[in-house]
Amino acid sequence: MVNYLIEIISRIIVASTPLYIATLGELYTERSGVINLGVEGLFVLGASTAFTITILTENLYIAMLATLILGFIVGGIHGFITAYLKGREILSGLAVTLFSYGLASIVGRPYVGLSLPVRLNLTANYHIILLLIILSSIVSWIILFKLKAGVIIRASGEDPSSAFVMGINVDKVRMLTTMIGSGLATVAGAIYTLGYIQVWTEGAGAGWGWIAIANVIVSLWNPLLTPVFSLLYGGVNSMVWMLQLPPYNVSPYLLGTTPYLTTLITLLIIVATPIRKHVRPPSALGIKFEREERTI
């Protein structure tokens, strides 16, 4: 019985890890005032790229580094379009997702169904992973609410005009946080394939980016709450896998909707209950920052 409980707990933590990483990255991005809908596509792209590079190089470190750099590059393009060119965040984010979907399909297609030569052994180190999740959430809270860097990020998302007057380069901050969030999204996708499902199939990881974005909302843009809801969704997803097996044999098509239903129910609870009074996104979230022209 004890071993069975340990197995369930380890599965939940392993399933929660990629979701938590993607959520944390999007939280930093949104705190600066940018909505990055490209997280969904970047998660899938990271999953495909990491799997492919691991097959070719048999080196997990190279695969993880490559996906991180790829996320920075794509995130930099998205950040430049939205922050400096003042493009529409929603359209640019959706374009990133569609582009990433297509690129992930091209990159991963020759390697569908192949086995990894090396794998991330997350299950054996689940207790260390849980500790790292908790510590990183605490560190992120300290960064955002106690350090100067966090004040700059939050000022860019709350009142960019005042931040600009105080000498903060709002466009630069928003672009950098978008790059950070995008990099973490691709790394999350890499961990998803290398440490969780350990296989690549067409569209693997699709939907996880959307859940990560919803997770930021239900976490009230607070890094201390992101592990709680990440573990909730990760737990639901891990139960889905287990209930497909004997003796349960529940339809995988029915179970496949469970994580998304859980997300919708959680959002509904947030919106339809007094909790909504505490839901306060950054004041300038999704709002373009235009420097005012000064005349004498």
The other form holds:
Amino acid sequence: MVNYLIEIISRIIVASTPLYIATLGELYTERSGVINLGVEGLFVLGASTAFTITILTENLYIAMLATLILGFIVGGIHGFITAYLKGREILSGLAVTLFSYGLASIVGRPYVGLSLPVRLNLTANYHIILLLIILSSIVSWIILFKLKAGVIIRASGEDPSSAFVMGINVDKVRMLTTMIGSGLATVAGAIYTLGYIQVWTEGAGAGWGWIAIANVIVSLWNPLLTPVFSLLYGGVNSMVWMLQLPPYNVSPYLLGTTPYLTTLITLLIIVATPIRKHVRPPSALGIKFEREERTI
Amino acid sequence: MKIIIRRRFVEPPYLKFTLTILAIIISLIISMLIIYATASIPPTKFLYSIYSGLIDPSTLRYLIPLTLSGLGLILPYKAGVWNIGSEGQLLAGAIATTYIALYILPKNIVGYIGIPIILIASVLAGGGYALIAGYLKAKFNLNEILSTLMLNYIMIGLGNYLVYGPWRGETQYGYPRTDIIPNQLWINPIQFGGINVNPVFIPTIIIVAAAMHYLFKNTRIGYEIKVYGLNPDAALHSGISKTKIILVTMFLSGALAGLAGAAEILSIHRQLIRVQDVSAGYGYMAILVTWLSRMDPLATILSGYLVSALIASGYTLQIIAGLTIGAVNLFVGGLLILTTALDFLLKYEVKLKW
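Please supply the coordinates for the form predicted in complex with its partner chain, as a counterpart to the form predicted on its own shown previously.
After this comes the whole thing, all chains and molecules, with the earlier chain placed first.
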């Protein structure tokens, strides 16, 4: 019984880890005022590149590092368009997602169906991972709310004009947080294939990025709440497959919709109940900062 | 050397058009280099596939779903409402079409009664599905980007559940697809100047594009949509109803996407198949169609043709170079990235000074 419980708990934690990492990255990005819909594509791209590089080099660390750098580069495109070129960030984010979908499919295609030569054993170390999740969320809270770096990030997301007057390079801050968020999204994708599903097929990891973006809203832009909801989604997503077996025999295609249904319902609970008083997105989220328009 | 960036007050003529052409050329070069580097497909093969996509008459086959959904998206996007759910709304239309054709209409119904009923049902299904997200936004201010995305995945799951489960056809040898809809409900192409043309949906596209052009030029609701998109606060103060704008634009865009779903079933598949084979991401590609035309209804037909040619060339590459069709997203995404990036030159003047 105890073993069974431990197995379930470890499975939930492993399923939640990629989502948690992607959410944390997007949280930093949104705190600086940028919405990055590219997270979805970058997650899928990370999943495919990490798989391919692990097969080629048989080294998990090289794979993770290469994936991180790729995330910085591809996510940097979105950062550059939003921060410096003042482009439409919804479109730019979707564009990065579609572009990454395409790239992921080309990169992974020759190795589809192969098995990994080395594996990231997360299940055995679930307690360490849980500890890391909780620690990183506390550290993120300290960074964002207690350190100068966090003040700079939040100022760029709340009131970029005042931040600029105080000598903060808002464009640079937004570029950097977008790159950090994108890098974390690709690494999350890497952990998803290397540690969780351990195979790659076309479209592996699709949909998780959207849930991560929704998860930022659900955790009210607060890193301390992020682990809670990541574990909830991870739990729902890993447990729901049991209903596929007898005596329940629910169709796997219907079960596949549960993460999205859960996300939609959670979002609805957040905005349609008194919790909505606590929903306070960064004031300048999704709003361009253009110096020409500042009021003196 | 100094770079001077200044805000433009007057937009030079033809700049939009020039930038669009520039975006197309640059993104094609980048895609060519990327697939040469990662999949070692030589540039000549790539260019040949693009060329054959542009002149191949079968490109018109993708034009129908893309342009219909793309035309629909103009409405919410002009109002600043981000409907990303065309994919789910298209599938809702396709599922409704199959349901009406197989399970509701009598088997011997005549085409000119049955087809209009089906088309109305698909419009209501697509529009109704979009209204869920529209209602949640109007009532609770729930982010429509996320709700439409979630609804896409829910409809994908539902569609696959139906074809693998209760709707799996008795005459299909266990394949995941429904029975074929009655013969008289098919919409067959007609020969027009040596090209196969869809006799229902190609005229529909032209009529919808013209109607939408008229809507934005001459009607009150079109004007209200534009004002709301440009400045929501000013619009609310001048008595424009936010709820009305959101619900109308969401319903109409969903309705056109639903019609695209009906088009796919009635004129191509004739049965519901796995949803990823009904729509290979047309709902997402339609976003590119809309933005490439800069939300001009008449230009949407042209941009629809271009994106269809990209899909057709993707299929050519699949055959001659063994790429999967997912690679089309590389061209589509690259083109959308370039379009958004080059918008900078539309808003700002960049001058070099020595």
